[in-house]
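A single chain, nothing else alongside it, follows as structure tokens in the form predicted on its own.
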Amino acid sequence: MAEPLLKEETGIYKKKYPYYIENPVVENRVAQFLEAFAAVLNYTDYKPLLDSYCITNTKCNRCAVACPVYVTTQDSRDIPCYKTNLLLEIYKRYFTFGGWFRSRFLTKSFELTEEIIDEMLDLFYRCTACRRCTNECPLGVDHGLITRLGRYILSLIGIVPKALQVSVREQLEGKTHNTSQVPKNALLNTLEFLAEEIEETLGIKVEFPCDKVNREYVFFCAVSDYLLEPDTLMGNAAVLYAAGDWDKWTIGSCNYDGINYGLFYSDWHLENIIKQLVDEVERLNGKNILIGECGHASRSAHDFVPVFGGKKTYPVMNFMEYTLDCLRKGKIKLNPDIITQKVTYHDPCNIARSGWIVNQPREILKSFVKNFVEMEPNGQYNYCCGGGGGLVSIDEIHEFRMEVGGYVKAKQIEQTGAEIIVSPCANCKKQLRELVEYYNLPCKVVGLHDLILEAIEIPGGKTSEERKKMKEEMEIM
């Protein structure tokens, strides 16, 4: 694997990235930041958390060894403790009695400046918010949460990368209500096309259910699955059909995007996108929310539907949980002789760091993949792909994502010798594919259900062996 250009003389260690910001604030930023911070403290529950962090030791630096960014750059500014203390110092100085007292009676007192605001923008968006550092913190300080809080306050005064802002704006205010601006007619045409693909590939005739009421599951995937990851979506459909649950799910035509970029920088946007998702389930009178493979879409629904759904809270299930349940009950069969390549699995931080979805995909993979290898470390301690926290959507920091954020992950992949990387997350797939290309790694990135699509046995359809032979013949042609 080619080494990155990580040398002091390149400037990458200290380099600040020029984020594209719409209508950037240039005047009175300090006053505006403090006003926004005060509003957050007044209308949310962050204050008790900040108070508890202020009385603990948040400078031990044990988190440094866990951070893939710091491990790569060795820049003290990239230590999670350093970023956390930037915000805590502001809180202590301006929002606690002790800070007020020191500012009045001590000559050397911390002061928020324009330079510190610039530094927070740079450092909070160098962090992938993977929260691996939280696992290492002896006092349980959630540095990833503090990073998100800092981003939230900055966003309230208009300081946020344009890439994140545009996606959220389209979801909440646009005509399509999805991050990729896919209109309803395009969705319906795509579903019709995928039905034809399934008939040709699997030998079964299906029609994707849309706007069906009273179904067991209302399905939401990353909207990119409809256009960029069709094999993942067809794999989902194959499992539902083979399990005999085709009449138990539906896609909604008013809201069909599980992506929630509010998770990365704004509690306000996070809440309103969740409410939009819940409203769609209520419109269709569904019973459960079924999220596709996407890691951050799953976490935002799983963790925040109970918080922001109010009385309309619905149970949330990731599709891998559904597939594993079908596998254990014998409702689906996967042929262990189809996938012969060496396969590894990447744990998306949003579903693995908490321990929620770690063993489920591995149990599925090991049931039909004979040559499965692990990255080290893995599971809850696995490294971020380098595009977490929404960074994957920010094109102007591509160099950072490749040479800093994703360098450790690229090394992990290389050491496995895997030919296939399974990554059940839309953002991780994009980042990992760019890493594979950037470092010229001899492997490909797919979703879990992409492989299931190849190995699943479909009642009344073509066998997995027939499909494999047909695929090989197509490749020869």
Contents of the next structure:
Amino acid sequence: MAEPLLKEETGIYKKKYPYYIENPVVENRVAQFLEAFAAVLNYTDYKPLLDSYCITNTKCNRCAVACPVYVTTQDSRDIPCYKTNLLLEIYKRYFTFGGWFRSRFLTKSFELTEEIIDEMLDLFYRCTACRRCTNECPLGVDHGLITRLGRYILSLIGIVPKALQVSVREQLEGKTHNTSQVPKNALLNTLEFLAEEIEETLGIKVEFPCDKVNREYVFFCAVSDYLLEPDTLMGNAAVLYAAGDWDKWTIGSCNYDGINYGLFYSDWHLENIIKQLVDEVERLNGKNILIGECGHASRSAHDFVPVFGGKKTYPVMNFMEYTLDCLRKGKIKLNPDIITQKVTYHDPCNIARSGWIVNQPREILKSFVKNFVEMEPNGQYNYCCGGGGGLVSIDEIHEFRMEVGGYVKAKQIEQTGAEIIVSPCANCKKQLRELVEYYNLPCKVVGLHDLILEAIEIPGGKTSEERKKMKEEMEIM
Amino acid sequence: MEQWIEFAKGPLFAFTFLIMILGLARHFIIQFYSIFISKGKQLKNVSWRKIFSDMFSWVVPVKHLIKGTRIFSTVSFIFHVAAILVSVFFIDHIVLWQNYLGIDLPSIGRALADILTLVVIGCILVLIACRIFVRRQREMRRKSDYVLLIMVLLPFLFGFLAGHPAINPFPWNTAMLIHILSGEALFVVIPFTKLSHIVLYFFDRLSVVHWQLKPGAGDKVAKALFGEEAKV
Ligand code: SF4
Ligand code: SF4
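Go ahead and give the structure of the form predicted together with the partner chain, now that the form predicted on its own is out.
Below is the whole assembly, all chains and molecules, this chain first.
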């Protein structure tokens, strides 16, 4: 594989990768930052955590070797603890007794400056919030959480990547209520198109359920999937159909976006987006929330519907859990002779780091893919694709994601020698596709249900063998 | 000198030990309250199993020792085990626990204690070396990192010297006094420095609980800063 194009000797890793900010604040940022920090401390409950981290942080820097960014750059500012320490120092100085005392009576005390704000602005978006470092910290210091808190405070003074802010604004305040501005009629058209495609490839006639009430599952995927990932969605549909659950699910037309960028930078938005999601389920009187193939959408719903849903909490399932359940109960059949290539699996950090979804996709894959190889390390200890924490949506830092964030991943992929990388996450797929192209790796990136779509047997439809032949003929033409 | 040692072993020991206990108790109470009581409602989303496994999974971090920072991790783990064993279960210390706390603990023999003490001293030297020679550790070092390691070293070193007159260049009394005083100095600094991880360790590990954010807080922050009409 090509070395990163920007080699270490050139010192280029010191390079900054600025992102667009909508209305950059230029004046008086220190005072504004402190005011925002004070407000956050006042209403949230981060204080005890910060108190404890401030005092115990041993700076052993064990976390550094776990971080793909530091491993690539070897630059001290990329040490996870260094980043975290920026925020902790500010907290200590301005919001604790000790800090106040030092600043009053000792000459050399820390002061927040514009330069430090610039440094935070840069560093908090050099971390993919993948939390791999947390797994390796003896004290369990959660740099993902602190990075997120830092970003939250910065966002309150207007420092936030434009790409994220614009999406969130559309989702919460816009007409379409989704990040990609897909209007309702476009959704309906897409669903029709998907139904036609299904008829053509699978040989069955279906109509996608939209706004049906009292259904078992209300389905949300990353809204971009409707535009970019028809195979994944058709795979989802195929499982529901084959399992005989076609009249048990629905899509809601008022809110059909599982994306939640609040998870990456704002408590405020996180909560409101979750509420919007819960309201839609309530409107349709659904029983469960079923999230499509998207890591952060799954994690935000799974972890935060119980927190922010109030009394209206609904069980949250990832689609892979559903599929595995169908497979175990024998409700669906996957033909093991269809996928002959070498396949590997990339764990999306948001669902794998906590250990929630690690074995499910593997069990599914191993049931019909003969040539399966693991990346090393994997599961809870996987490396981030390099686009986590919302970075993948920021196009202007493409070079950072390729050269720095994703370098370790690209090497890992190359070592497996796989022809297909399965990654059940909209963000990871985008980043991995760009990586594969950037480093010229001979493999293709797909979702799990893209493969299932090829191998599943559909009652009353074309067999998987027939479909495979059809596809091969098409490719020859 | 004799009186000094008696004083250090008696009232001063009780006093410094009390400071440590009170300081650590303060940490314990604040953290326990904020995690298990004021977060009460949000806590129901986290299973007790998860809480316990997060708290204790690193106590014996076997699978973590073999990757990443092998030397540092292994040495620091051995250091912790040996230091706890010697300082709590050494036969002469058992007497202190009996006198002050009225508890009877089993003791480890002198020979084992000697070996463990040497292990502790060796480990501390390696840890200091890591701070000096490993680049990523050097880059974030503070003076206190060295000072604390040396403060921990002193009681072990002088305890060992006091127990082995043959190699002890100091008079027994002096070595003993330094042993006791440096140990007591350690008691005093524990609650105020990173050594308070004795207690805070178990709470730091519970980041899963801290991810249970406070409902409604985001809206309140936005209103406080931007007024009722806060916009994204
Ligand atoms: S591993 Fe943990 S304690 Fe050590 S430097 Fe990193 S965050 Fe700090
Ligand atoms: S969360 Fe991930 S990217 Fe961020 S510091 Fe930790 S390991 Fe590095």
